[in-house]
Every structure is written in structure tokens, then in C-alpha cells.
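Consider the single chain below, provided in C-alpha cells and representing the form predicted alone.
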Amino acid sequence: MIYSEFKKIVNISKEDISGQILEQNRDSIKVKKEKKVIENLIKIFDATLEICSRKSFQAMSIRDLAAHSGLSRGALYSYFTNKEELLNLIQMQGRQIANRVLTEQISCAGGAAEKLRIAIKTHIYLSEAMHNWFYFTYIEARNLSKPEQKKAIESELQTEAIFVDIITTGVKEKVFVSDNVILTASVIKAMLQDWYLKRWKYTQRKVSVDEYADFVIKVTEASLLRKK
């Protein structure tokens, strides 16, 4: 699988993301016309991510968001009651999408070696397709409330747990060798994060997303695969 194929297989359009948010928050969103809600959620999230690419979420004002989204301040409050709620919405949806897509793609793979390759590529390709969202979610986690920070940490560990399970299965299948499965999974996760946190570095070096994914797989397998 290469990135262009991944985009055809995995549907992560802005409309679908906003539709999922609507489904999960119908009781709190005050606008009832579904089409209008989805259109405006896209405007709100696009504006938030664009503003926060230049300054922090904490520094962003509702006035800023209104100006960039084209919605009035009153209209914005039809979708969330305060900035903290908006931040939680973006964070929660990003985590849910990542875990859902990872789980779905891995379930289609065969043995542990294939599952590991699919998991690595899926995470990197997903962070490429949703780069602004992934970057925002990581950087702004510090501004979450304590309960939401706890959820973010749990989500981080949940992603690592996916790799722990794959590697553990591979060891049992005698495909992998690992002295420390948990630490290995943590290092893999760090390599995955490097793509969306420091993508400028790879852009400068003209490294494509496919090249990076293949390299991470090569490094990981060199460490894990049982020598014949």
C-alpha cells in the first residue's frame, strides 16, 4: 500500500468528520439543519487549525475565530459553549479517527509482520492526510482540562498498546525477537510522531511520505525480525 492508495481506501473527508461530531453532540448543538451544521463545523475547524498554525489556541480569541470562519460570535456559540469545549471536540475527534482507522486496517492484515507494516503505514499516512489536525492535537494537549489531559494520555497509551500487542503476537509466533516489547513500541510511536511534528525537516530533505513509511518499517524490522 502506498499513500495514494490509502487515500482511496480510507474515507476521512471533512464532511464525514463533521458528521461524526454532529452525531455525538446533537444534544448540545443548537442548530438543527444537518447540512448547515456540517458546513459550519468545517468552517470552524478549518479556521481554528489555520489560526493555530500561527499562534497558540490559548492566544486565539473568539473574535479571531469569528473573523476567520465568517460566522458571528453568536453563531459560534451555537456549536460550543466556550473555547475549552471546542478544544475538547477537536482533540476527541482526532483521537477517535486515529484509533478507528488503525484498528480497521490492522484487522484486514494477516500475521504479525504484516500487521506491523500496515500499522506503521496507516499511522504515518493518516497523519499526512490530517497533518494540521494531528499537529494541533499534540501541541495543544497541554491546554486541555485535567480530565481531558487524562483522556489524551490514555489515547496515547492505547496507540502504543496496539503496537505492543502486535509485537507480543510476533514474538509468540517466533517471527519477532524483542527484549523489551513496551520500549520498542514507544520508540516506534516516537518515529511515527516525528513525521507530523517535524515534517518541515523531511520536506527540506525531499523525503516523501512513502519513503519515510518504508524507512520506519525497515528500521523496525531490522530490530525485530528473527534472523534466519
The other form holds:
Number of protein chains: 2
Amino acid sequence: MIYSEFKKIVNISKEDISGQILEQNRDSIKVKKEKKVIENLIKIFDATLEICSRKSFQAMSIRDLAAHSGLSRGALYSYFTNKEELLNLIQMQGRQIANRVLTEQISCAGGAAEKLRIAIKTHIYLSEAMHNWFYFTYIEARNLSKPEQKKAIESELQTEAIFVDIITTGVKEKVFVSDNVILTASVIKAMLQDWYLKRWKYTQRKVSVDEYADFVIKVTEASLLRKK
Amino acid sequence: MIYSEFKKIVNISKEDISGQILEQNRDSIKVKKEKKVIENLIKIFDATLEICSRKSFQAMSIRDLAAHSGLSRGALYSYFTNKEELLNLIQMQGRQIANRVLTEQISCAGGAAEKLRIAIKTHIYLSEAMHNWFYFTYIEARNLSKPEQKKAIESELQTEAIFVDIITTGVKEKVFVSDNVILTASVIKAMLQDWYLKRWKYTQRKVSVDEYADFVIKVTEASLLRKK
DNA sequence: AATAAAAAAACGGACGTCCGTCTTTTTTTT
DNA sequence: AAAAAAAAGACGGACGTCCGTTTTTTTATT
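With the form predicted alone already on screen, would you show the form predicted in complex with another copy of the chain?
Now the complete complex, all chains and molecules, led by this one.
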């Protein structure tokens, strides 16, 4: 699979995302008409992620957000109860979608080697398709409240556990060789994250997402498939 | 070399760092007695890095800093002209030290393979010895002014270039095999950065810095030394 | 279909708080 | 006592949030 195919298959529309948020937070959203809510949530998230790709969430003022989203400050507070909740909303939703798609895609694969390749590709393609969400989720994690931070860490570890599982299965099946599965999973994650954390670098150098994904797979397999 | 040896050899005392900052910013520091300056700069940097390991630089108020450093708000402004300059000072100094030590250590090595091992170890050991500085420099880079951001990017690329050079030499000497030197250097950097970005994870799992460094070297060499 | 009434949504001024910074006063050192 | 350093206090500005009002949309009535 290449990225262009991935994008067609995995449909992550803004309406879906906003709809899901509405569903899960119906009580804290004061506006009643669902159409309006979804329409404006899209505006709010788009604007937030755009602004926060340039400055920190903390540095973004509600006035900034109002100006960029086209809603007034007052209207904004019909969609979230306070600024921190907006941060939590975006974080939670980003994690949920990423986790769902990743799990879905892996379930289709057969052997451990294929599973690993698909997991790597899916994660990188996902972070490409939802770059703003991934970047935001990572970079703003430290500004969360303690309980929300815990959720973020759990999610991070859960993603890692997916890789640990795949590699462990591969080792049992004698497809892979590894004397430290957890560290292997860790450095794979580090490479995956580099794609969305240093996107400016790869864009500048015209490294395509397909090229990067293939490279990470190659490095990983060089380590795991190697004959002792 | 292991970490405990590294720490003995590479002497990075707080006095030295502060002394260097004083030297390079004599004109913007209003206090005259050098002993006082160094004494208080240490307090200021310690407090800043400690606070900023818990919250963002922006979220740290000058009042926070005053309370933690033991100086008054007024006194603080004798050591930097404004809050942004304090950010720049720490960033600049962190990059300078890291770059100096890394360059020094590599110059001692012989062949490309050894150079690569030393570069990886030095970088990880450095980020361990100066964890707060590295974390701060990375995480706060996006809150810099445009010109300062440019310096940060240059520094990042310069570090990467060191690895590109080593690998290129190795390929020429037929010690390494690589069809994409730049991507190889990129993912090595990603693995190096993971050590100080996800330190909580490794600490929790009792992964030692030596163990991690050896592992990164192993992964890298599995990719570079592999027979085609 | 046109109009009136009601409901929903959006607006934006105002408030209290906290921030970075500047100025003045006090303390310490020489 | 003079000079240097530190502390304390003051100030204007920006922030998140609230809430009374206006505008827009929907529903009801003729």
C-alpha cells in the first residue's frame, strides 16, 4: 500500500471527527442544533490546529481563536466550557482516531512480518493525513492537567504495546530475532514520531511519506530479520 | 567508554557554563562583581530548568522564577533584559556546549565505524548529563523568535551533518553500506532524541543510559554493516 | 405565503486577575 | 557615607471568562 491508496481507504472526514466529539460531549455543548454544532466545531478545530502549528496552545488567546474561526468569543464558549477543555477535547479525539485506525489496519494482516510493515506504514500515513492533530497531541501533552497527562501516557504506551506484541509474536514464530523487544519497539516509535515532529525538514528535502515509511521498515527489518 | 567514565572526563560544571554566559553577555548584565553574577546565574538557570521541566517557559512567570531562585523580581532584571532574552541565553548556551563536546569527542576517534559509535554514545551521554538543558532546548524551540528559531534549526542540521559526514566517509571506505545517508542520519538523530524526550519511560523501565546507547549502536550497525 | 412570536445562536463590552517590566526604596558591601 | 545590589511596590496591558443585548433562525398563526 502507498499513501495515496491509504488516504482513499481510510476516510477521516472532519465531519466525522466533529460528530464524534459532539456525541461524546453532548452535555457540555450548549448549542442544540447538531448541524450548527458540527459546522462550528470544524471551524474551531481547524483554527486551533492552524494557530497551534505556529505557536503554543497557551500562547493562543481566545481572541486569536475567535478571529481565526470566525466565531465570537461568546459563541466559542457555547462549544466548550473553558480553554483547558478545548485542549482536552482535541487531545482525546486525536488519540482515539489514531488508535482506532491503527488497530483496524493491523487486524487485516497475516504474519508478524507483514503486521509490522503495516503497523509502521499505517502510523506514518496516519500522522501524515492528520499531521496537525499528531503534532498538537504530542507537543501540547505537557500542558495537560495531571489526570489528562496520565491518559496521554497510557495512550502512548498502548501504541508501543502494539509493536511489542507484533515483535514478540514474530520472535516466537522465529521470523524475528531480538534480544530486547521493548527497546526495539521504543526506537521504532521514535522513528515514527520523527516524521511528524520534524516534518519541516523532510518537506524541505522533498522526502516523500512513502519513501520515509519504506526506509523505517528497512532499518527495522535489518535489525529484526538479521541472521545472528 | 561507559557513562560513568564520560562524566569524569567531560567536565561540565555549572560555574563554567555561567562563566561562559557572563563572558558572552557582559554588557547586558548589570551586576559588576563577577563572583556574584556567576553565583546568581547558576541559581537562575537551575530554577528555570527545574520549573520548565514541569511547565512551559511561557507558563513560568517571573514571580515563579523569583520564588524558586531566591532572588527578587527586580534583581532578576539585573541579569537579563527581558524574559525572552533569558530563553535565548539558555538555548544558545545549551547548543554551544553540546556542539563543542560532541566535536571534541569525535576528533579523537579513528575509523568511521568507531567515529559513529563514539558520536552516538557522546550524544546520548551528553543528553543524560545535561538532561534539563537538552529537554528545554528541544521543547521550547518553537517559542523562539524567528531569528532565534533559525539558529536552533541550523544547530539541529549541523549535528545531523556530523552523522552524515561520518556515514559518508564510512561508505567511501566500504565499511558501511547505505543507499540513503541523509535518512540514516535522520533516524539516528530520532533515536538519540528519544532518550531525553521520553526519559520518564526509560527511567520507569530501569533502562540504563549505557544499555540504551549500546542498543542504538546495534540497530544502527545492523542497518549500515549489513551485507547486501 | 406573509407576518408575528419564540427560540437559538452569536456578539462584544466589562470585570477581575495575573503578567512582564519599570521605578523607587531598602539593605548590603566597601 | 558612598556605591552597588537586592527587594518591594507600582503600572499598564493582555488574558480568560461572564453575561446582557442583538441578530438570526425556526416555529406558529393568519
